[in-house]
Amino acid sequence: MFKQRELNSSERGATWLHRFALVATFSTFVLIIAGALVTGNEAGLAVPDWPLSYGSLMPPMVGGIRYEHGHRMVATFVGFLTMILAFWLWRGESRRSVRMLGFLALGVVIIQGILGGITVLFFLPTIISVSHACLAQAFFCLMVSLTLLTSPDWRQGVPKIEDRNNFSFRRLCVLTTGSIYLQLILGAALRHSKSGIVFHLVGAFAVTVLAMLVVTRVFKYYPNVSSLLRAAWVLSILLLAQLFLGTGSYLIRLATRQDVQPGLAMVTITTAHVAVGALVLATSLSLTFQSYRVLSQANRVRRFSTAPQKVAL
């Protein structure tokens, strides 16, 4: 009975932590909207000083500064609850992997808080700015894996089924999630030194091509592995999604490029553009991450018959 409570108690630790992780990662997320913002608004400089905003902790919320000072606001946050995971990770966390990611991530926080104060401090460099926006995509992604990582239906072991393609599915997921990265870092430099276009373009049309390959094989071969099948539509749908808004993002910015100020269309596309890009990055690592758990490379397991095989995830 005692085991038993112990047991149980564990559980609920075990499930509390993934869901604080959950909350930090929506958090981070939410700051990723808020750094669109900034860059959107063009409100980089709208505060000119930093870590105090114009001396004070909370200055007038007007005009730029609502952005540029909501944004620090949110990244404060998102850096105190990524504090406190690291340490109840490391409390409460039997395996050492899943530690050390935490306190990886409590590093890039700081690392990044850094970043930030630097752009507005040297009045936006390109390369810090950019830097900024690449690290951002890159925290998101750490907070992605941890709060994966931490779910209670990741604790439990899943047959595995083999992975017979001559190129593995495993790693074309690692191909496509490296690819998507990059096509960040292209729209990241795009937004900060208004030139790219091409490269950016070229990198939409290989990250298409490497997505719609995995879906396709997802849909072929494992159609009945539910975490791999789930995956694969909201990538789908994101992807889709997000090829719109930058054509979208392109479109209204030639037609606004005589524009003093950026209007509520553009800030909005572009905005919104940015935040799907976070989420199919997202999508496409936990895609990645499940192929490695639920499948697994030429004979190193027995070999299923070829009918499609059951796996509830």
Given for the second form:
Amino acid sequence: MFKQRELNSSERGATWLHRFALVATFSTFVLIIAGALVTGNEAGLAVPDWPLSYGSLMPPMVGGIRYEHGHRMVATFVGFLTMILAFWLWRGESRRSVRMLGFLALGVVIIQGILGGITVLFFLPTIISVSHACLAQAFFCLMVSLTLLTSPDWRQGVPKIEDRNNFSFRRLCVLTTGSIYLQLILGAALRHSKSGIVFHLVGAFAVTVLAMLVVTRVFKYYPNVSSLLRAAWVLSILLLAQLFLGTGSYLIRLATRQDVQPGLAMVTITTAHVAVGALVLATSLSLTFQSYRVLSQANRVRRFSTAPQKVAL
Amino acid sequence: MKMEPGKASLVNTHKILMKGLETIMNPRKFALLFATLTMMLILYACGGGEQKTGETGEQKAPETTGPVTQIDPATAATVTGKISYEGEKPKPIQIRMDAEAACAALHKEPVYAQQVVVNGNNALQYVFVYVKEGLGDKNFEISKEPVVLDQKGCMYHPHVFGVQAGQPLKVLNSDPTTHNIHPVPANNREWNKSMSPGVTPLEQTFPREEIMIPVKCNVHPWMKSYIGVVKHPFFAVSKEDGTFEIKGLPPGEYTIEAWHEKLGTSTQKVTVGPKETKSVDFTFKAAAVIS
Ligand SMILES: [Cu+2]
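Switching from the form predicted alone: structure of the form predicted in complex with the partner chain?
Every chain and every other molecule in the complex is listed next, the one we just looked at coming first.
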């Protein structure tokens, strides 16, 4: 058990760093919702100029401008948080890979901002809008990773459990997370091009199968590993919700296709579908991280370990 | 220990992924990658920008070249007609402006969408009617008089209208609120401008023919208008009573097309002699309402 003791200043700093990363990650989630609201409300071009909005930092917040400029404000805030986080990691993080991840996040958030600007200045070309949506999810993944890697729990180190499966659980997790990301790309493509539903449906099927494999593997082999078990539960619940939201999104789009303006129900359901999609990805990603932390592979030299202290087997 | 091929390939994929991760984790390589990506983005943005400004349509002379055909009032013919709607009238769709106080305040009565407007006598309003074929390579004088599109009551006035290629389009904002105006052409240059209350009217032209250019406001997503850009001045939009009139046509044989935003298009042939007036009626069927 973890014993309560006086933390030294560097440990305290690390805790605050982790909390800060958590805030930044949560803000990123809010940002994804804000972005989804822009698309749902067809407000992407409500502000024709970029980087300024109507030539100022604060345009009249009416109609679609509320969504578009609101999105820009949250994005600016997240950009600042990322900048601080990268700097903080650079100064205070001992693991080089984590420092680099911080810079990567900063780079991605800058590119993401520029992509957002390009979508506006070039009237929402599908390819750019889709890239913007996909990079958003990638950035969210980076933030989730940073939050995990800076957590005091992660720094503790744990005894490894040997994974004797032929197809290791770790790799199953990586595959699942990758498929979920791919599925989010297909979803974004469907949302922005209004075509390709078949691919998204096939993706949904593949992701469901993979996630079920992951979850059953956890229940069967690692029911005592609380970090894996918790993530597996969350993953199954979120995935179920996501399947409902996906069906709902399709049905409401179908039912409202003659509408002359985006309705609240349509916007709410499709936004929730985007948001829960991000959460499914984040959950699968943390499950992957946990699997690398607590499992070891039989007969294989580990080449990649994020745990600071390796526990001898 | 021998690996089955499936496993081997997975291991390889894994290795490649790890290799990729290590590459990204290497700060120097990462910096290089990042710089390259940024450069590509900037190049893309600038390249795109040049291309866009290159085809700026505002001041560019329209397609018309060669001698201008004058309309001779002594022989000018007229095509008139009525557009009817056949079938069950669609229920009017009310526009919800409640979330926009500035817009809602401008209306005492409920406002309905103008996508399928069927009035008394099955008269179908907002159908764009124009001469599609029959004028050959004839060029006509391009009116310098601007066509006015007003943003009033958070609606476009008119909802459907025509303009000659190269003729100025003047956009007003009579509302006490902000709009953005964004035509989505396929054949002309796309633009998107913000218009604050009391802003100086905007003047634009569309140099190329296009049936039709949708116009959108993204601040108020219900706002929609359609512009028909035609080389010649022979076009009209069906009025409240469904009628239209195209005047000043040189005698000849023409194909007249009627375009409706939801009901599609329909064409008819007509031959007019000097000073003759002929009637061409169109009927759009309800069954066509699919989108
Ligand atoms: Cu508007």
